[in-house]
Structures are given as C-alpha cells and as structure tokens.
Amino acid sequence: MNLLEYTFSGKKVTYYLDDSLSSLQNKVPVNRSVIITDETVYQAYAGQLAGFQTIVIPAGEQHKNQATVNHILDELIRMEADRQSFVIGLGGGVVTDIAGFAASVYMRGIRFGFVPTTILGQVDASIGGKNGIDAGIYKNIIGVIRQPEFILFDHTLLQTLPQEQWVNGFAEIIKHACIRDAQLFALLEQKKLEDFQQDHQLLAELIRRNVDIKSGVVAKDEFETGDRKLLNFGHTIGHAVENTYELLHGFAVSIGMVAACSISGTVSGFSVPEQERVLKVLQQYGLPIYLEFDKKRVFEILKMDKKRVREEISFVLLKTIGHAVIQKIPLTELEELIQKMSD
C-alpha cells in the first residue's frame, strides 16, 4: 500500500493506493458505516462486506437521479444513521457520484469515502469532490462539491471488469495526457491496453500518475473558477451526446475530444499532425472517433451546460498535446463550428 494525501480547501483527503478492499474494516467504524453499491458490484463482492450495512441500488447511468437519492435517504433514515455515521461508495463513477451526493445532503452532510471499482472511477470520477446526479438528459446538473475522507484503490477489483469498461476508463486517461502531460501521452502511444492489463506495476504507476494530475489541478482550483475547467476537455460536446445516444461516458468523451480537437484547430491553432496523433491514440485504445449525431439536438442540450454564462461558454481547447487552454466562445460561433465539423 502507498499513502498519498492532498489538501483541498483546508480538508485533507487520504488516498490508499494499491490497497485492498479487505482493509476497509480497519479504516472506518464498521458498526456505524453504510456501504452504498450497485447490484452488479454487490453480487461480485458481497462476501467481503460482512458486518457492514448495505444499500444496493440498480446499476447504470439511467439510475443516477433524484429518485435513487431519495431511496438512499429513506434507507439511511430507516437505519437510524446519524451525524457520526459513515457512508462508503463502492462502485464505479455512478455509484460514487450518488453516494457522495447523498452523504453530502443527509443531515446537512456526514462523512463518506470511496472505493472505486472501475478504471474510470480510479483515475477520474472518485477524485475531486464533485458529487451529483442527472436531471433527465442534463448530466450532473444537480450536485455539490464536497471532499471524501479517503479513497481506497484496490487494483485487483479491476480484474473482473468487462473489456468495454477498461476502454471506457482509458478515455479519461487520454484526456489527462492531452491537457497536462505530453510524456504520459507519449507513453500511451508506445503501449497498448493489454500492456496495462497484464502488468500490475505498470497499471499502478499509471493510476497514480492520473491521480496526481487530477488532484493537483483540483487542489489549486477546487470550485472550478479557473484551471479545473481544463478537466472538461471533450466533455462539453461529450456530455451532450452521452445521454442522447446512451453511450458509455468514456465513449462519449472520446467523441467530444475529437470534436474539441477539430474546434481547437480552427480557434487555437492546434496542428493537424497533433490532431491526428490524438485520434490515433483513441483508436489504439478501442475508443470511437466518429458518431453521426444530430448536431442541432446536441447543441440544444449543450446550451444547458454548467459552463455556459449568458451567451458564452467556457470551452477547453488544445494548443499542443499536454497544453490546454480555456477560451470563452460565443454560443452562436460554437454552433457554427459544430455545424461545420462534418461538412
């Protein structure tokens, strides 16, 4: 186990890297803790959760909504959870988002921690304190920023992931490389997905590197007034297509990154050869680079993005691989750029 600590707004968060789910009972008061997980994860790991109270929710993004939160809150009340209780989100990004949100609003906030069980969860979704839910097709539009007490990373939990969930998670890894780490991008170009799946040490180093990238950005700008917006590279258009076409998050972000690269070429001078490098890496890791989507419909959803202020939106562009910038783009101009993308 490796221990890492980051401080966000005066609150210290402990990362237990390369740890084990079985050690959870040594990190929280078992008799006062409630594990929130989904049906898929519970079926796989119920045997390791003895002694914990559990709330099991349906699996899938379509359940990341207020109705699921209401169910969790009702269960916490039924269990007589109080301000000394501890919530643990055990699962992928949907579970940790919901668990963190429910814990943040129950009794105006009780302590919580995460055990992410997917690549996406371990490199991105569980990190940074964003906890929220969707409202219909509008992703993460209801939520809070509140940090967990800890995040426990058990890389052995990834062994049972289906292949598409490995691919799904690598979209966020590629995103981090694009915006912050040209050397990481070069490493990804040299390797393939199977290399990380088969080499535990290589995977552990990759996860730590991504934890450092995201945590470092968030620690400097927890409430997204500046550089934290860089983490939204590929997400503005990606979120707009994700729920419309029921894509996995990483697949939608991949489409969004391709679109953002194209727009970067027009607006920030991102070179064609570097655009092609990004597309090649996305394909190398099994991610889609093309989707024939309804541009008008996607733009209508995009207008409700949280990064919109009046008639402008903060859009993340690449200048070079490893160097991203945030630029306000008028909605009218962005609509034109989206319309031209497949012309």
Second form
Number of protein chains: 2
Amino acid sequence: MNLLEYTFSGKKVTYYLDDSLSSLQNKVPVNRSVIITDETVYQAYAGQLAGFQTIVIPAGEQHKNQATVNHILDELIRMEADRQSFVIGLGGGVVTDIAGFAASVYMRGIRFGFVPTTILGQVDASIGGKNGIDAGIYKNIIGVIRQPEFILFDHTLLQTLPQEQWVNGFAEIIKHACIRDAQLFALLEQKKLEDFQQDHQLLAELIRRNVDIKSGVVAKDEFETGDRKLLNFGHTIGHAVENTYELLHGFAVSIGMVAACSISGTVSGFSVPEQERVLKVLQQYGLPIYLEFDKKRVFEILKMDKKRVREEISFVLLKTIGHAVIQKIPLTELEELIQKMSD
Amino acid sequence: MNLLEYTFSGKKVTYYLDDSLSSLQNKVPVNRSVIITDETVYQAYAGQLAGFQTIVIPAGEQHKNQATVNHILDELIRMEADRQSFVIGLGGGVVTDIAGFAASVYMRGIRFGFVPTTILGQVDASIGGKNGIDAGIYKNIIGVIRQPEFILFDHTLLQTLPQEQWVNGFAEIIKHACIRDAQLFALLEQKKLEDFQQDHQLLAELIRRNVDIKSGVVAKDEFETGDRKLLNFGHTIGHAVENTYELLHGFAVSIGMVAACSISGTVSGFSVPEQERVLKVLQQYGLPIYLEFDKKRVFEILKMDKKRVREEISFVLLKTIGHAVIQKIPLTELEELIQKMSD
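Can you return the structure of this protein in the form predicted together with another copy of the chain rather than the form predicted alone?
First the chain shown before, then all remaining chains and molecules of the complex.
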C-alpha cells in the first residue's frame, strides 16, 4: 500500500495506491457510509461490502442523468443520511461522476470518496473533482467541481474487466503521454496491452504515473482557467461523437485525438511522422482511428461544448508528442477543418 | 445608490443598495445574460427587461423542485448559454434560490446575480450564497453554497407586494433582532408595519441594517460550522411546519420562533417577560404565534433536518433578546419539549 496526498485549492485528497477494497472499512465510518455502485459492480463485489448501506444504480452512460441523481437523493433521504454521512462511489467513471455530484448537492454537500473499478476510472475519471451528469446528448453539462476525501486504488478489481474496458482506459493513458510525457509515450510504443495485464508491477507503475500526470495538472489549475484544458485533448470532437454514436468514452476520445492530430498538422505544425506514431499506438492498443461520422451533426453538438465561448472554441493541439498547446479556433474555421478531414 | 462589498471565503460580492432595476443593463453584459424570474414578477416588470433573454418559471414554493431546475437547464442549453453567460435571478426567495442553484451546476458553475423583489428576499434569502431546492417535504435538502457576483436592491419593487408578503418578510427581520440586535428589536417595538411602508428612508435603513446583520454573520462563517447557525433561529420547527401546512416561510418561522422561545425558557433561561415581548412584536407585525400542529408528524420531519447529526440536533436558543446561543439537544429530549408545549 502506498499513500499519496495531493492538495487542490487548499483541500487535501488522500490517494491509497495499490491498496485493496477490503480495507475500505478501516478508512470510513462504516455505519455512517453509503456506497453508490452499479448493478454490474454490485454483482461482482457484493460479498466485500458487508455492513455498508448501498444504493445500486443501473449500469451505463445512458443512466448518467438527472433521473438517477433524483433516485440517489431520495434514497439518501430515506436512509436518513445526514451531514456526517459519507458517500463512496464504487465503480467506473459514470458511477464516480454521479456519486460525487449527488454527494455535492445533498444537504449542500457531504463528504465522499471513490473506489474506481476500471482503468479509465483509475487513471482519469476519479481524479480531479469534476462531478456531473449529462443532459440528453450534452455530456457533463450539469455538474460541480468538488474534490473527494480520498481515492482508493485496487488493481485487482481490474482483473474482471472485459477486454473492451481495458482498451477504453488506454485512450486516456495515451492522451496523457501525448500531452505531457514523451517518455511514457515511448514506453507505450514498446509494450502492448497484454504486458500490462499480466505484470502487476508494470500496471501499478503505469497507473501511478498517470495518476501523477493528471493530479499534477489539476492541482495547478483546479478550475480550468489554464493548463487543465490540456487534458481535453481529443475530447472536443470526442464528446461530440460519443453520445451521437453511443461509443465508449475511450473509443470516442481516440477518434477525437486522431481528428485533433490532423488539425494540429494544419494549425500548430505537428509533423506527419509524429501524427503517424500517435495513430500507430492507438491501433496497437485496440483503439479505433477511423469513424465515418455525420460532420454536420457533430459540428452542431460541438458548438454547445463547455469549452466554447461565443464564436470561438479553445482547442487542444499538439506541437510534438509530449507537448500540447491550447489555441482558440473560430467556429467557422473549425467547421472548415472538420469538413476538410479525409473521409 | 450605495455600494457595499462583502467578501465570502475570498470571493467579493457587490451589493447595490437602494438602487434601481432599470440600472441592471449597466451592470451585466445584456446580450450574454439570462434573467430567470417567475410569472408574477414577469407580468409586473416585463417592460423593464428589454434586451434580456428570460426564462419564466411558475410562481410558488411548490415549484422549487428538480423539475423546474431541469426546465431551466434545458432552456440554458437551448439558448446556447456558455461559460461567459450571466444568470440573473429576479424574484423572491424561491426564484433566487433556484436560479443560483441552476447557475451553480450549469457547466459546473457560471456567474450569477440577484435582484430580490420581496422583503424576505432583500433582508434574507438573496444573501449568503445558499442556493437550493426542495425534495418533497424536505426543504432545501438539495443545493450548494456559492455566492452571487452581486445583489441589486430596488426598494420600489416592494411597492406592488401584497400585504401578506410584507408580513412574511418581517419574520426574518424580527429574527435578526432577536439573535443579534436588541436595539433593532426596540425600534421594531416602537414602530408598526405601515411606518416602514410609508417612509422610504426608514425602510432603506431597515433593509441596510438587516443586510448588514446577515452578511456579517455569513462572512465570518460561510460554511456554517459556527455562528451562521444562529440564523436558523425559529427555522428548525419552522421548516417542519412550513411544508406540512403550506404556510408562507415567514409565518412558519414565526411559529418556530414562538416554539424556540418556549424551549429557551426551559433550556437556556430565557425570561418569561422577554418571551412575551417577542410574541407581542410578532403579533404587532401581523405574524401568527399559534398553530395547532400535529406534533408527531412535525417531529418526524424535524428528524430529517440538515442541522441534525445522528441523535442530536443543533438548536438555536435565546438567552436574552439580542443574544442567541446554539445548543445540542438530544432528539428524545426535543420530542418531550415539543409534546410539553401548551396546546
């Protein structure tokens, strides 16, 4: 077990790295805690949750909405949860996003912690305090920024993940490498997915490195006025295609990174050989690099992106692998760039 | 016009005292602003809102719920509101509570300001950053604490208020006097409601004094770990009777203050003559001091109060007029005290 602490706007968040779900009962007051999880995770781990009250929500991004939040809030009221209660989100990004949001608005905010059960959750979604839900096709448009008390990482939870969930998580790992860590990118080029699945130590180090990249960026810019925006690499077009085509988040981000690499080629001088290296790594980890999408429809959604301010959008571009920049692109120009992308 | 600034946890809030609704267009970017108001207020002031986009919600506490928030969020999306947009809550406490909450969760929080149109709103509800909604009979159980950019006070808006809304607001004014300001209490004893309705200067001073009491308390304890709790005087039992009996907030708080005075007599030595002075002032301003309520049912709701932590409730008691204290009362004892209150 490794303990790490990050401070976000004066609030300390404890990371229990390479720890175990079974130790949760030593970290929170069990009789005052409520675990929020989804049906899939509950079926797999119900045996390890003895003594905890639980709220089980249906699995899947389509349930990351107001109706599910209302259900959770009603359950918290029914359980007589109070300001000393502790909410724990146990699950993938959907569960931790929604649990963090519900805890943030219940009684104007009670304490919460996360136990992410997916790669995507462990390297990205559970970190940084963004909690929220979707409204129709608009992703995360309702939410707050509020940090959990702790995040508990148990790598053994990943063993039961279906293969596509492993692939899903590696999109964000590749993203972190692209924007911030050329060395990590080189490591990813040398390895393949099975290497990380089979070598616990290698996986633990990979997760720690990604936790560190994301937390470091967020700690310096919690409210996303500057560098935190870099983490949106691949997400602008990614989000726009994600809900339209009901893709897994990582798959959509992969498509988004491919598009962003192409736009970077035109706008920020990202070289063709490096563009090709990114595409190669994405494929190496089983991610899609091609999607025939309705460009007009995607652009309509993209116009509503949170990163848009009036007629411009803050777009994350690469200069080189490991070095990202933010550039404002007028919507009209972006529309042309998307139209121009090879069909 | 008077300008006042209060700082809450590092965030500056500007108060435009004794100002005018028509100056709103000089205080916010009109083309990026969305006014949230209710049907009653809209009918009265639509003529002064030229150029602003508006979202009009149905009037009344029964609409301070998730359905109304969802409607507002859908409208903000439809209007393509973005992170530079500005939400203005124009109305009574219900409108400002709900507008502040919607703005706090839209895109993880955009800027907002308030123009309170009732006495209750001007002396209490719009101040302090508590934004939220009800869930069924549980008042304000969903919400966040987040401060507005500004509050604009226009006393002429009060001229069209029905008499019961004037009475409604004076409950919180009397509350402020009870907990913090014996001199203000004495002034209230000397005057009557008509005096404040007829004398603009007297009213402006009264509002300023109440704004100052509430803001001062909140500025020292935004997240209610200490003295901010004093503002809950009369609200514990008040909230419990409010929704059960569909009373106006001030009327319910008046009943709650009467109950709290009686409990203060037993628990904190609040003298009988001073108890009688409080009852007399409440009556003088048209507030009810008696309600035959279902004590068992009210106690059931009270158990879910946000001020409850497990088996105790933080109760605000008076020692003397102008001097309130907080005391934890076990639920079992409180149940007895309520049962014992004269029927």
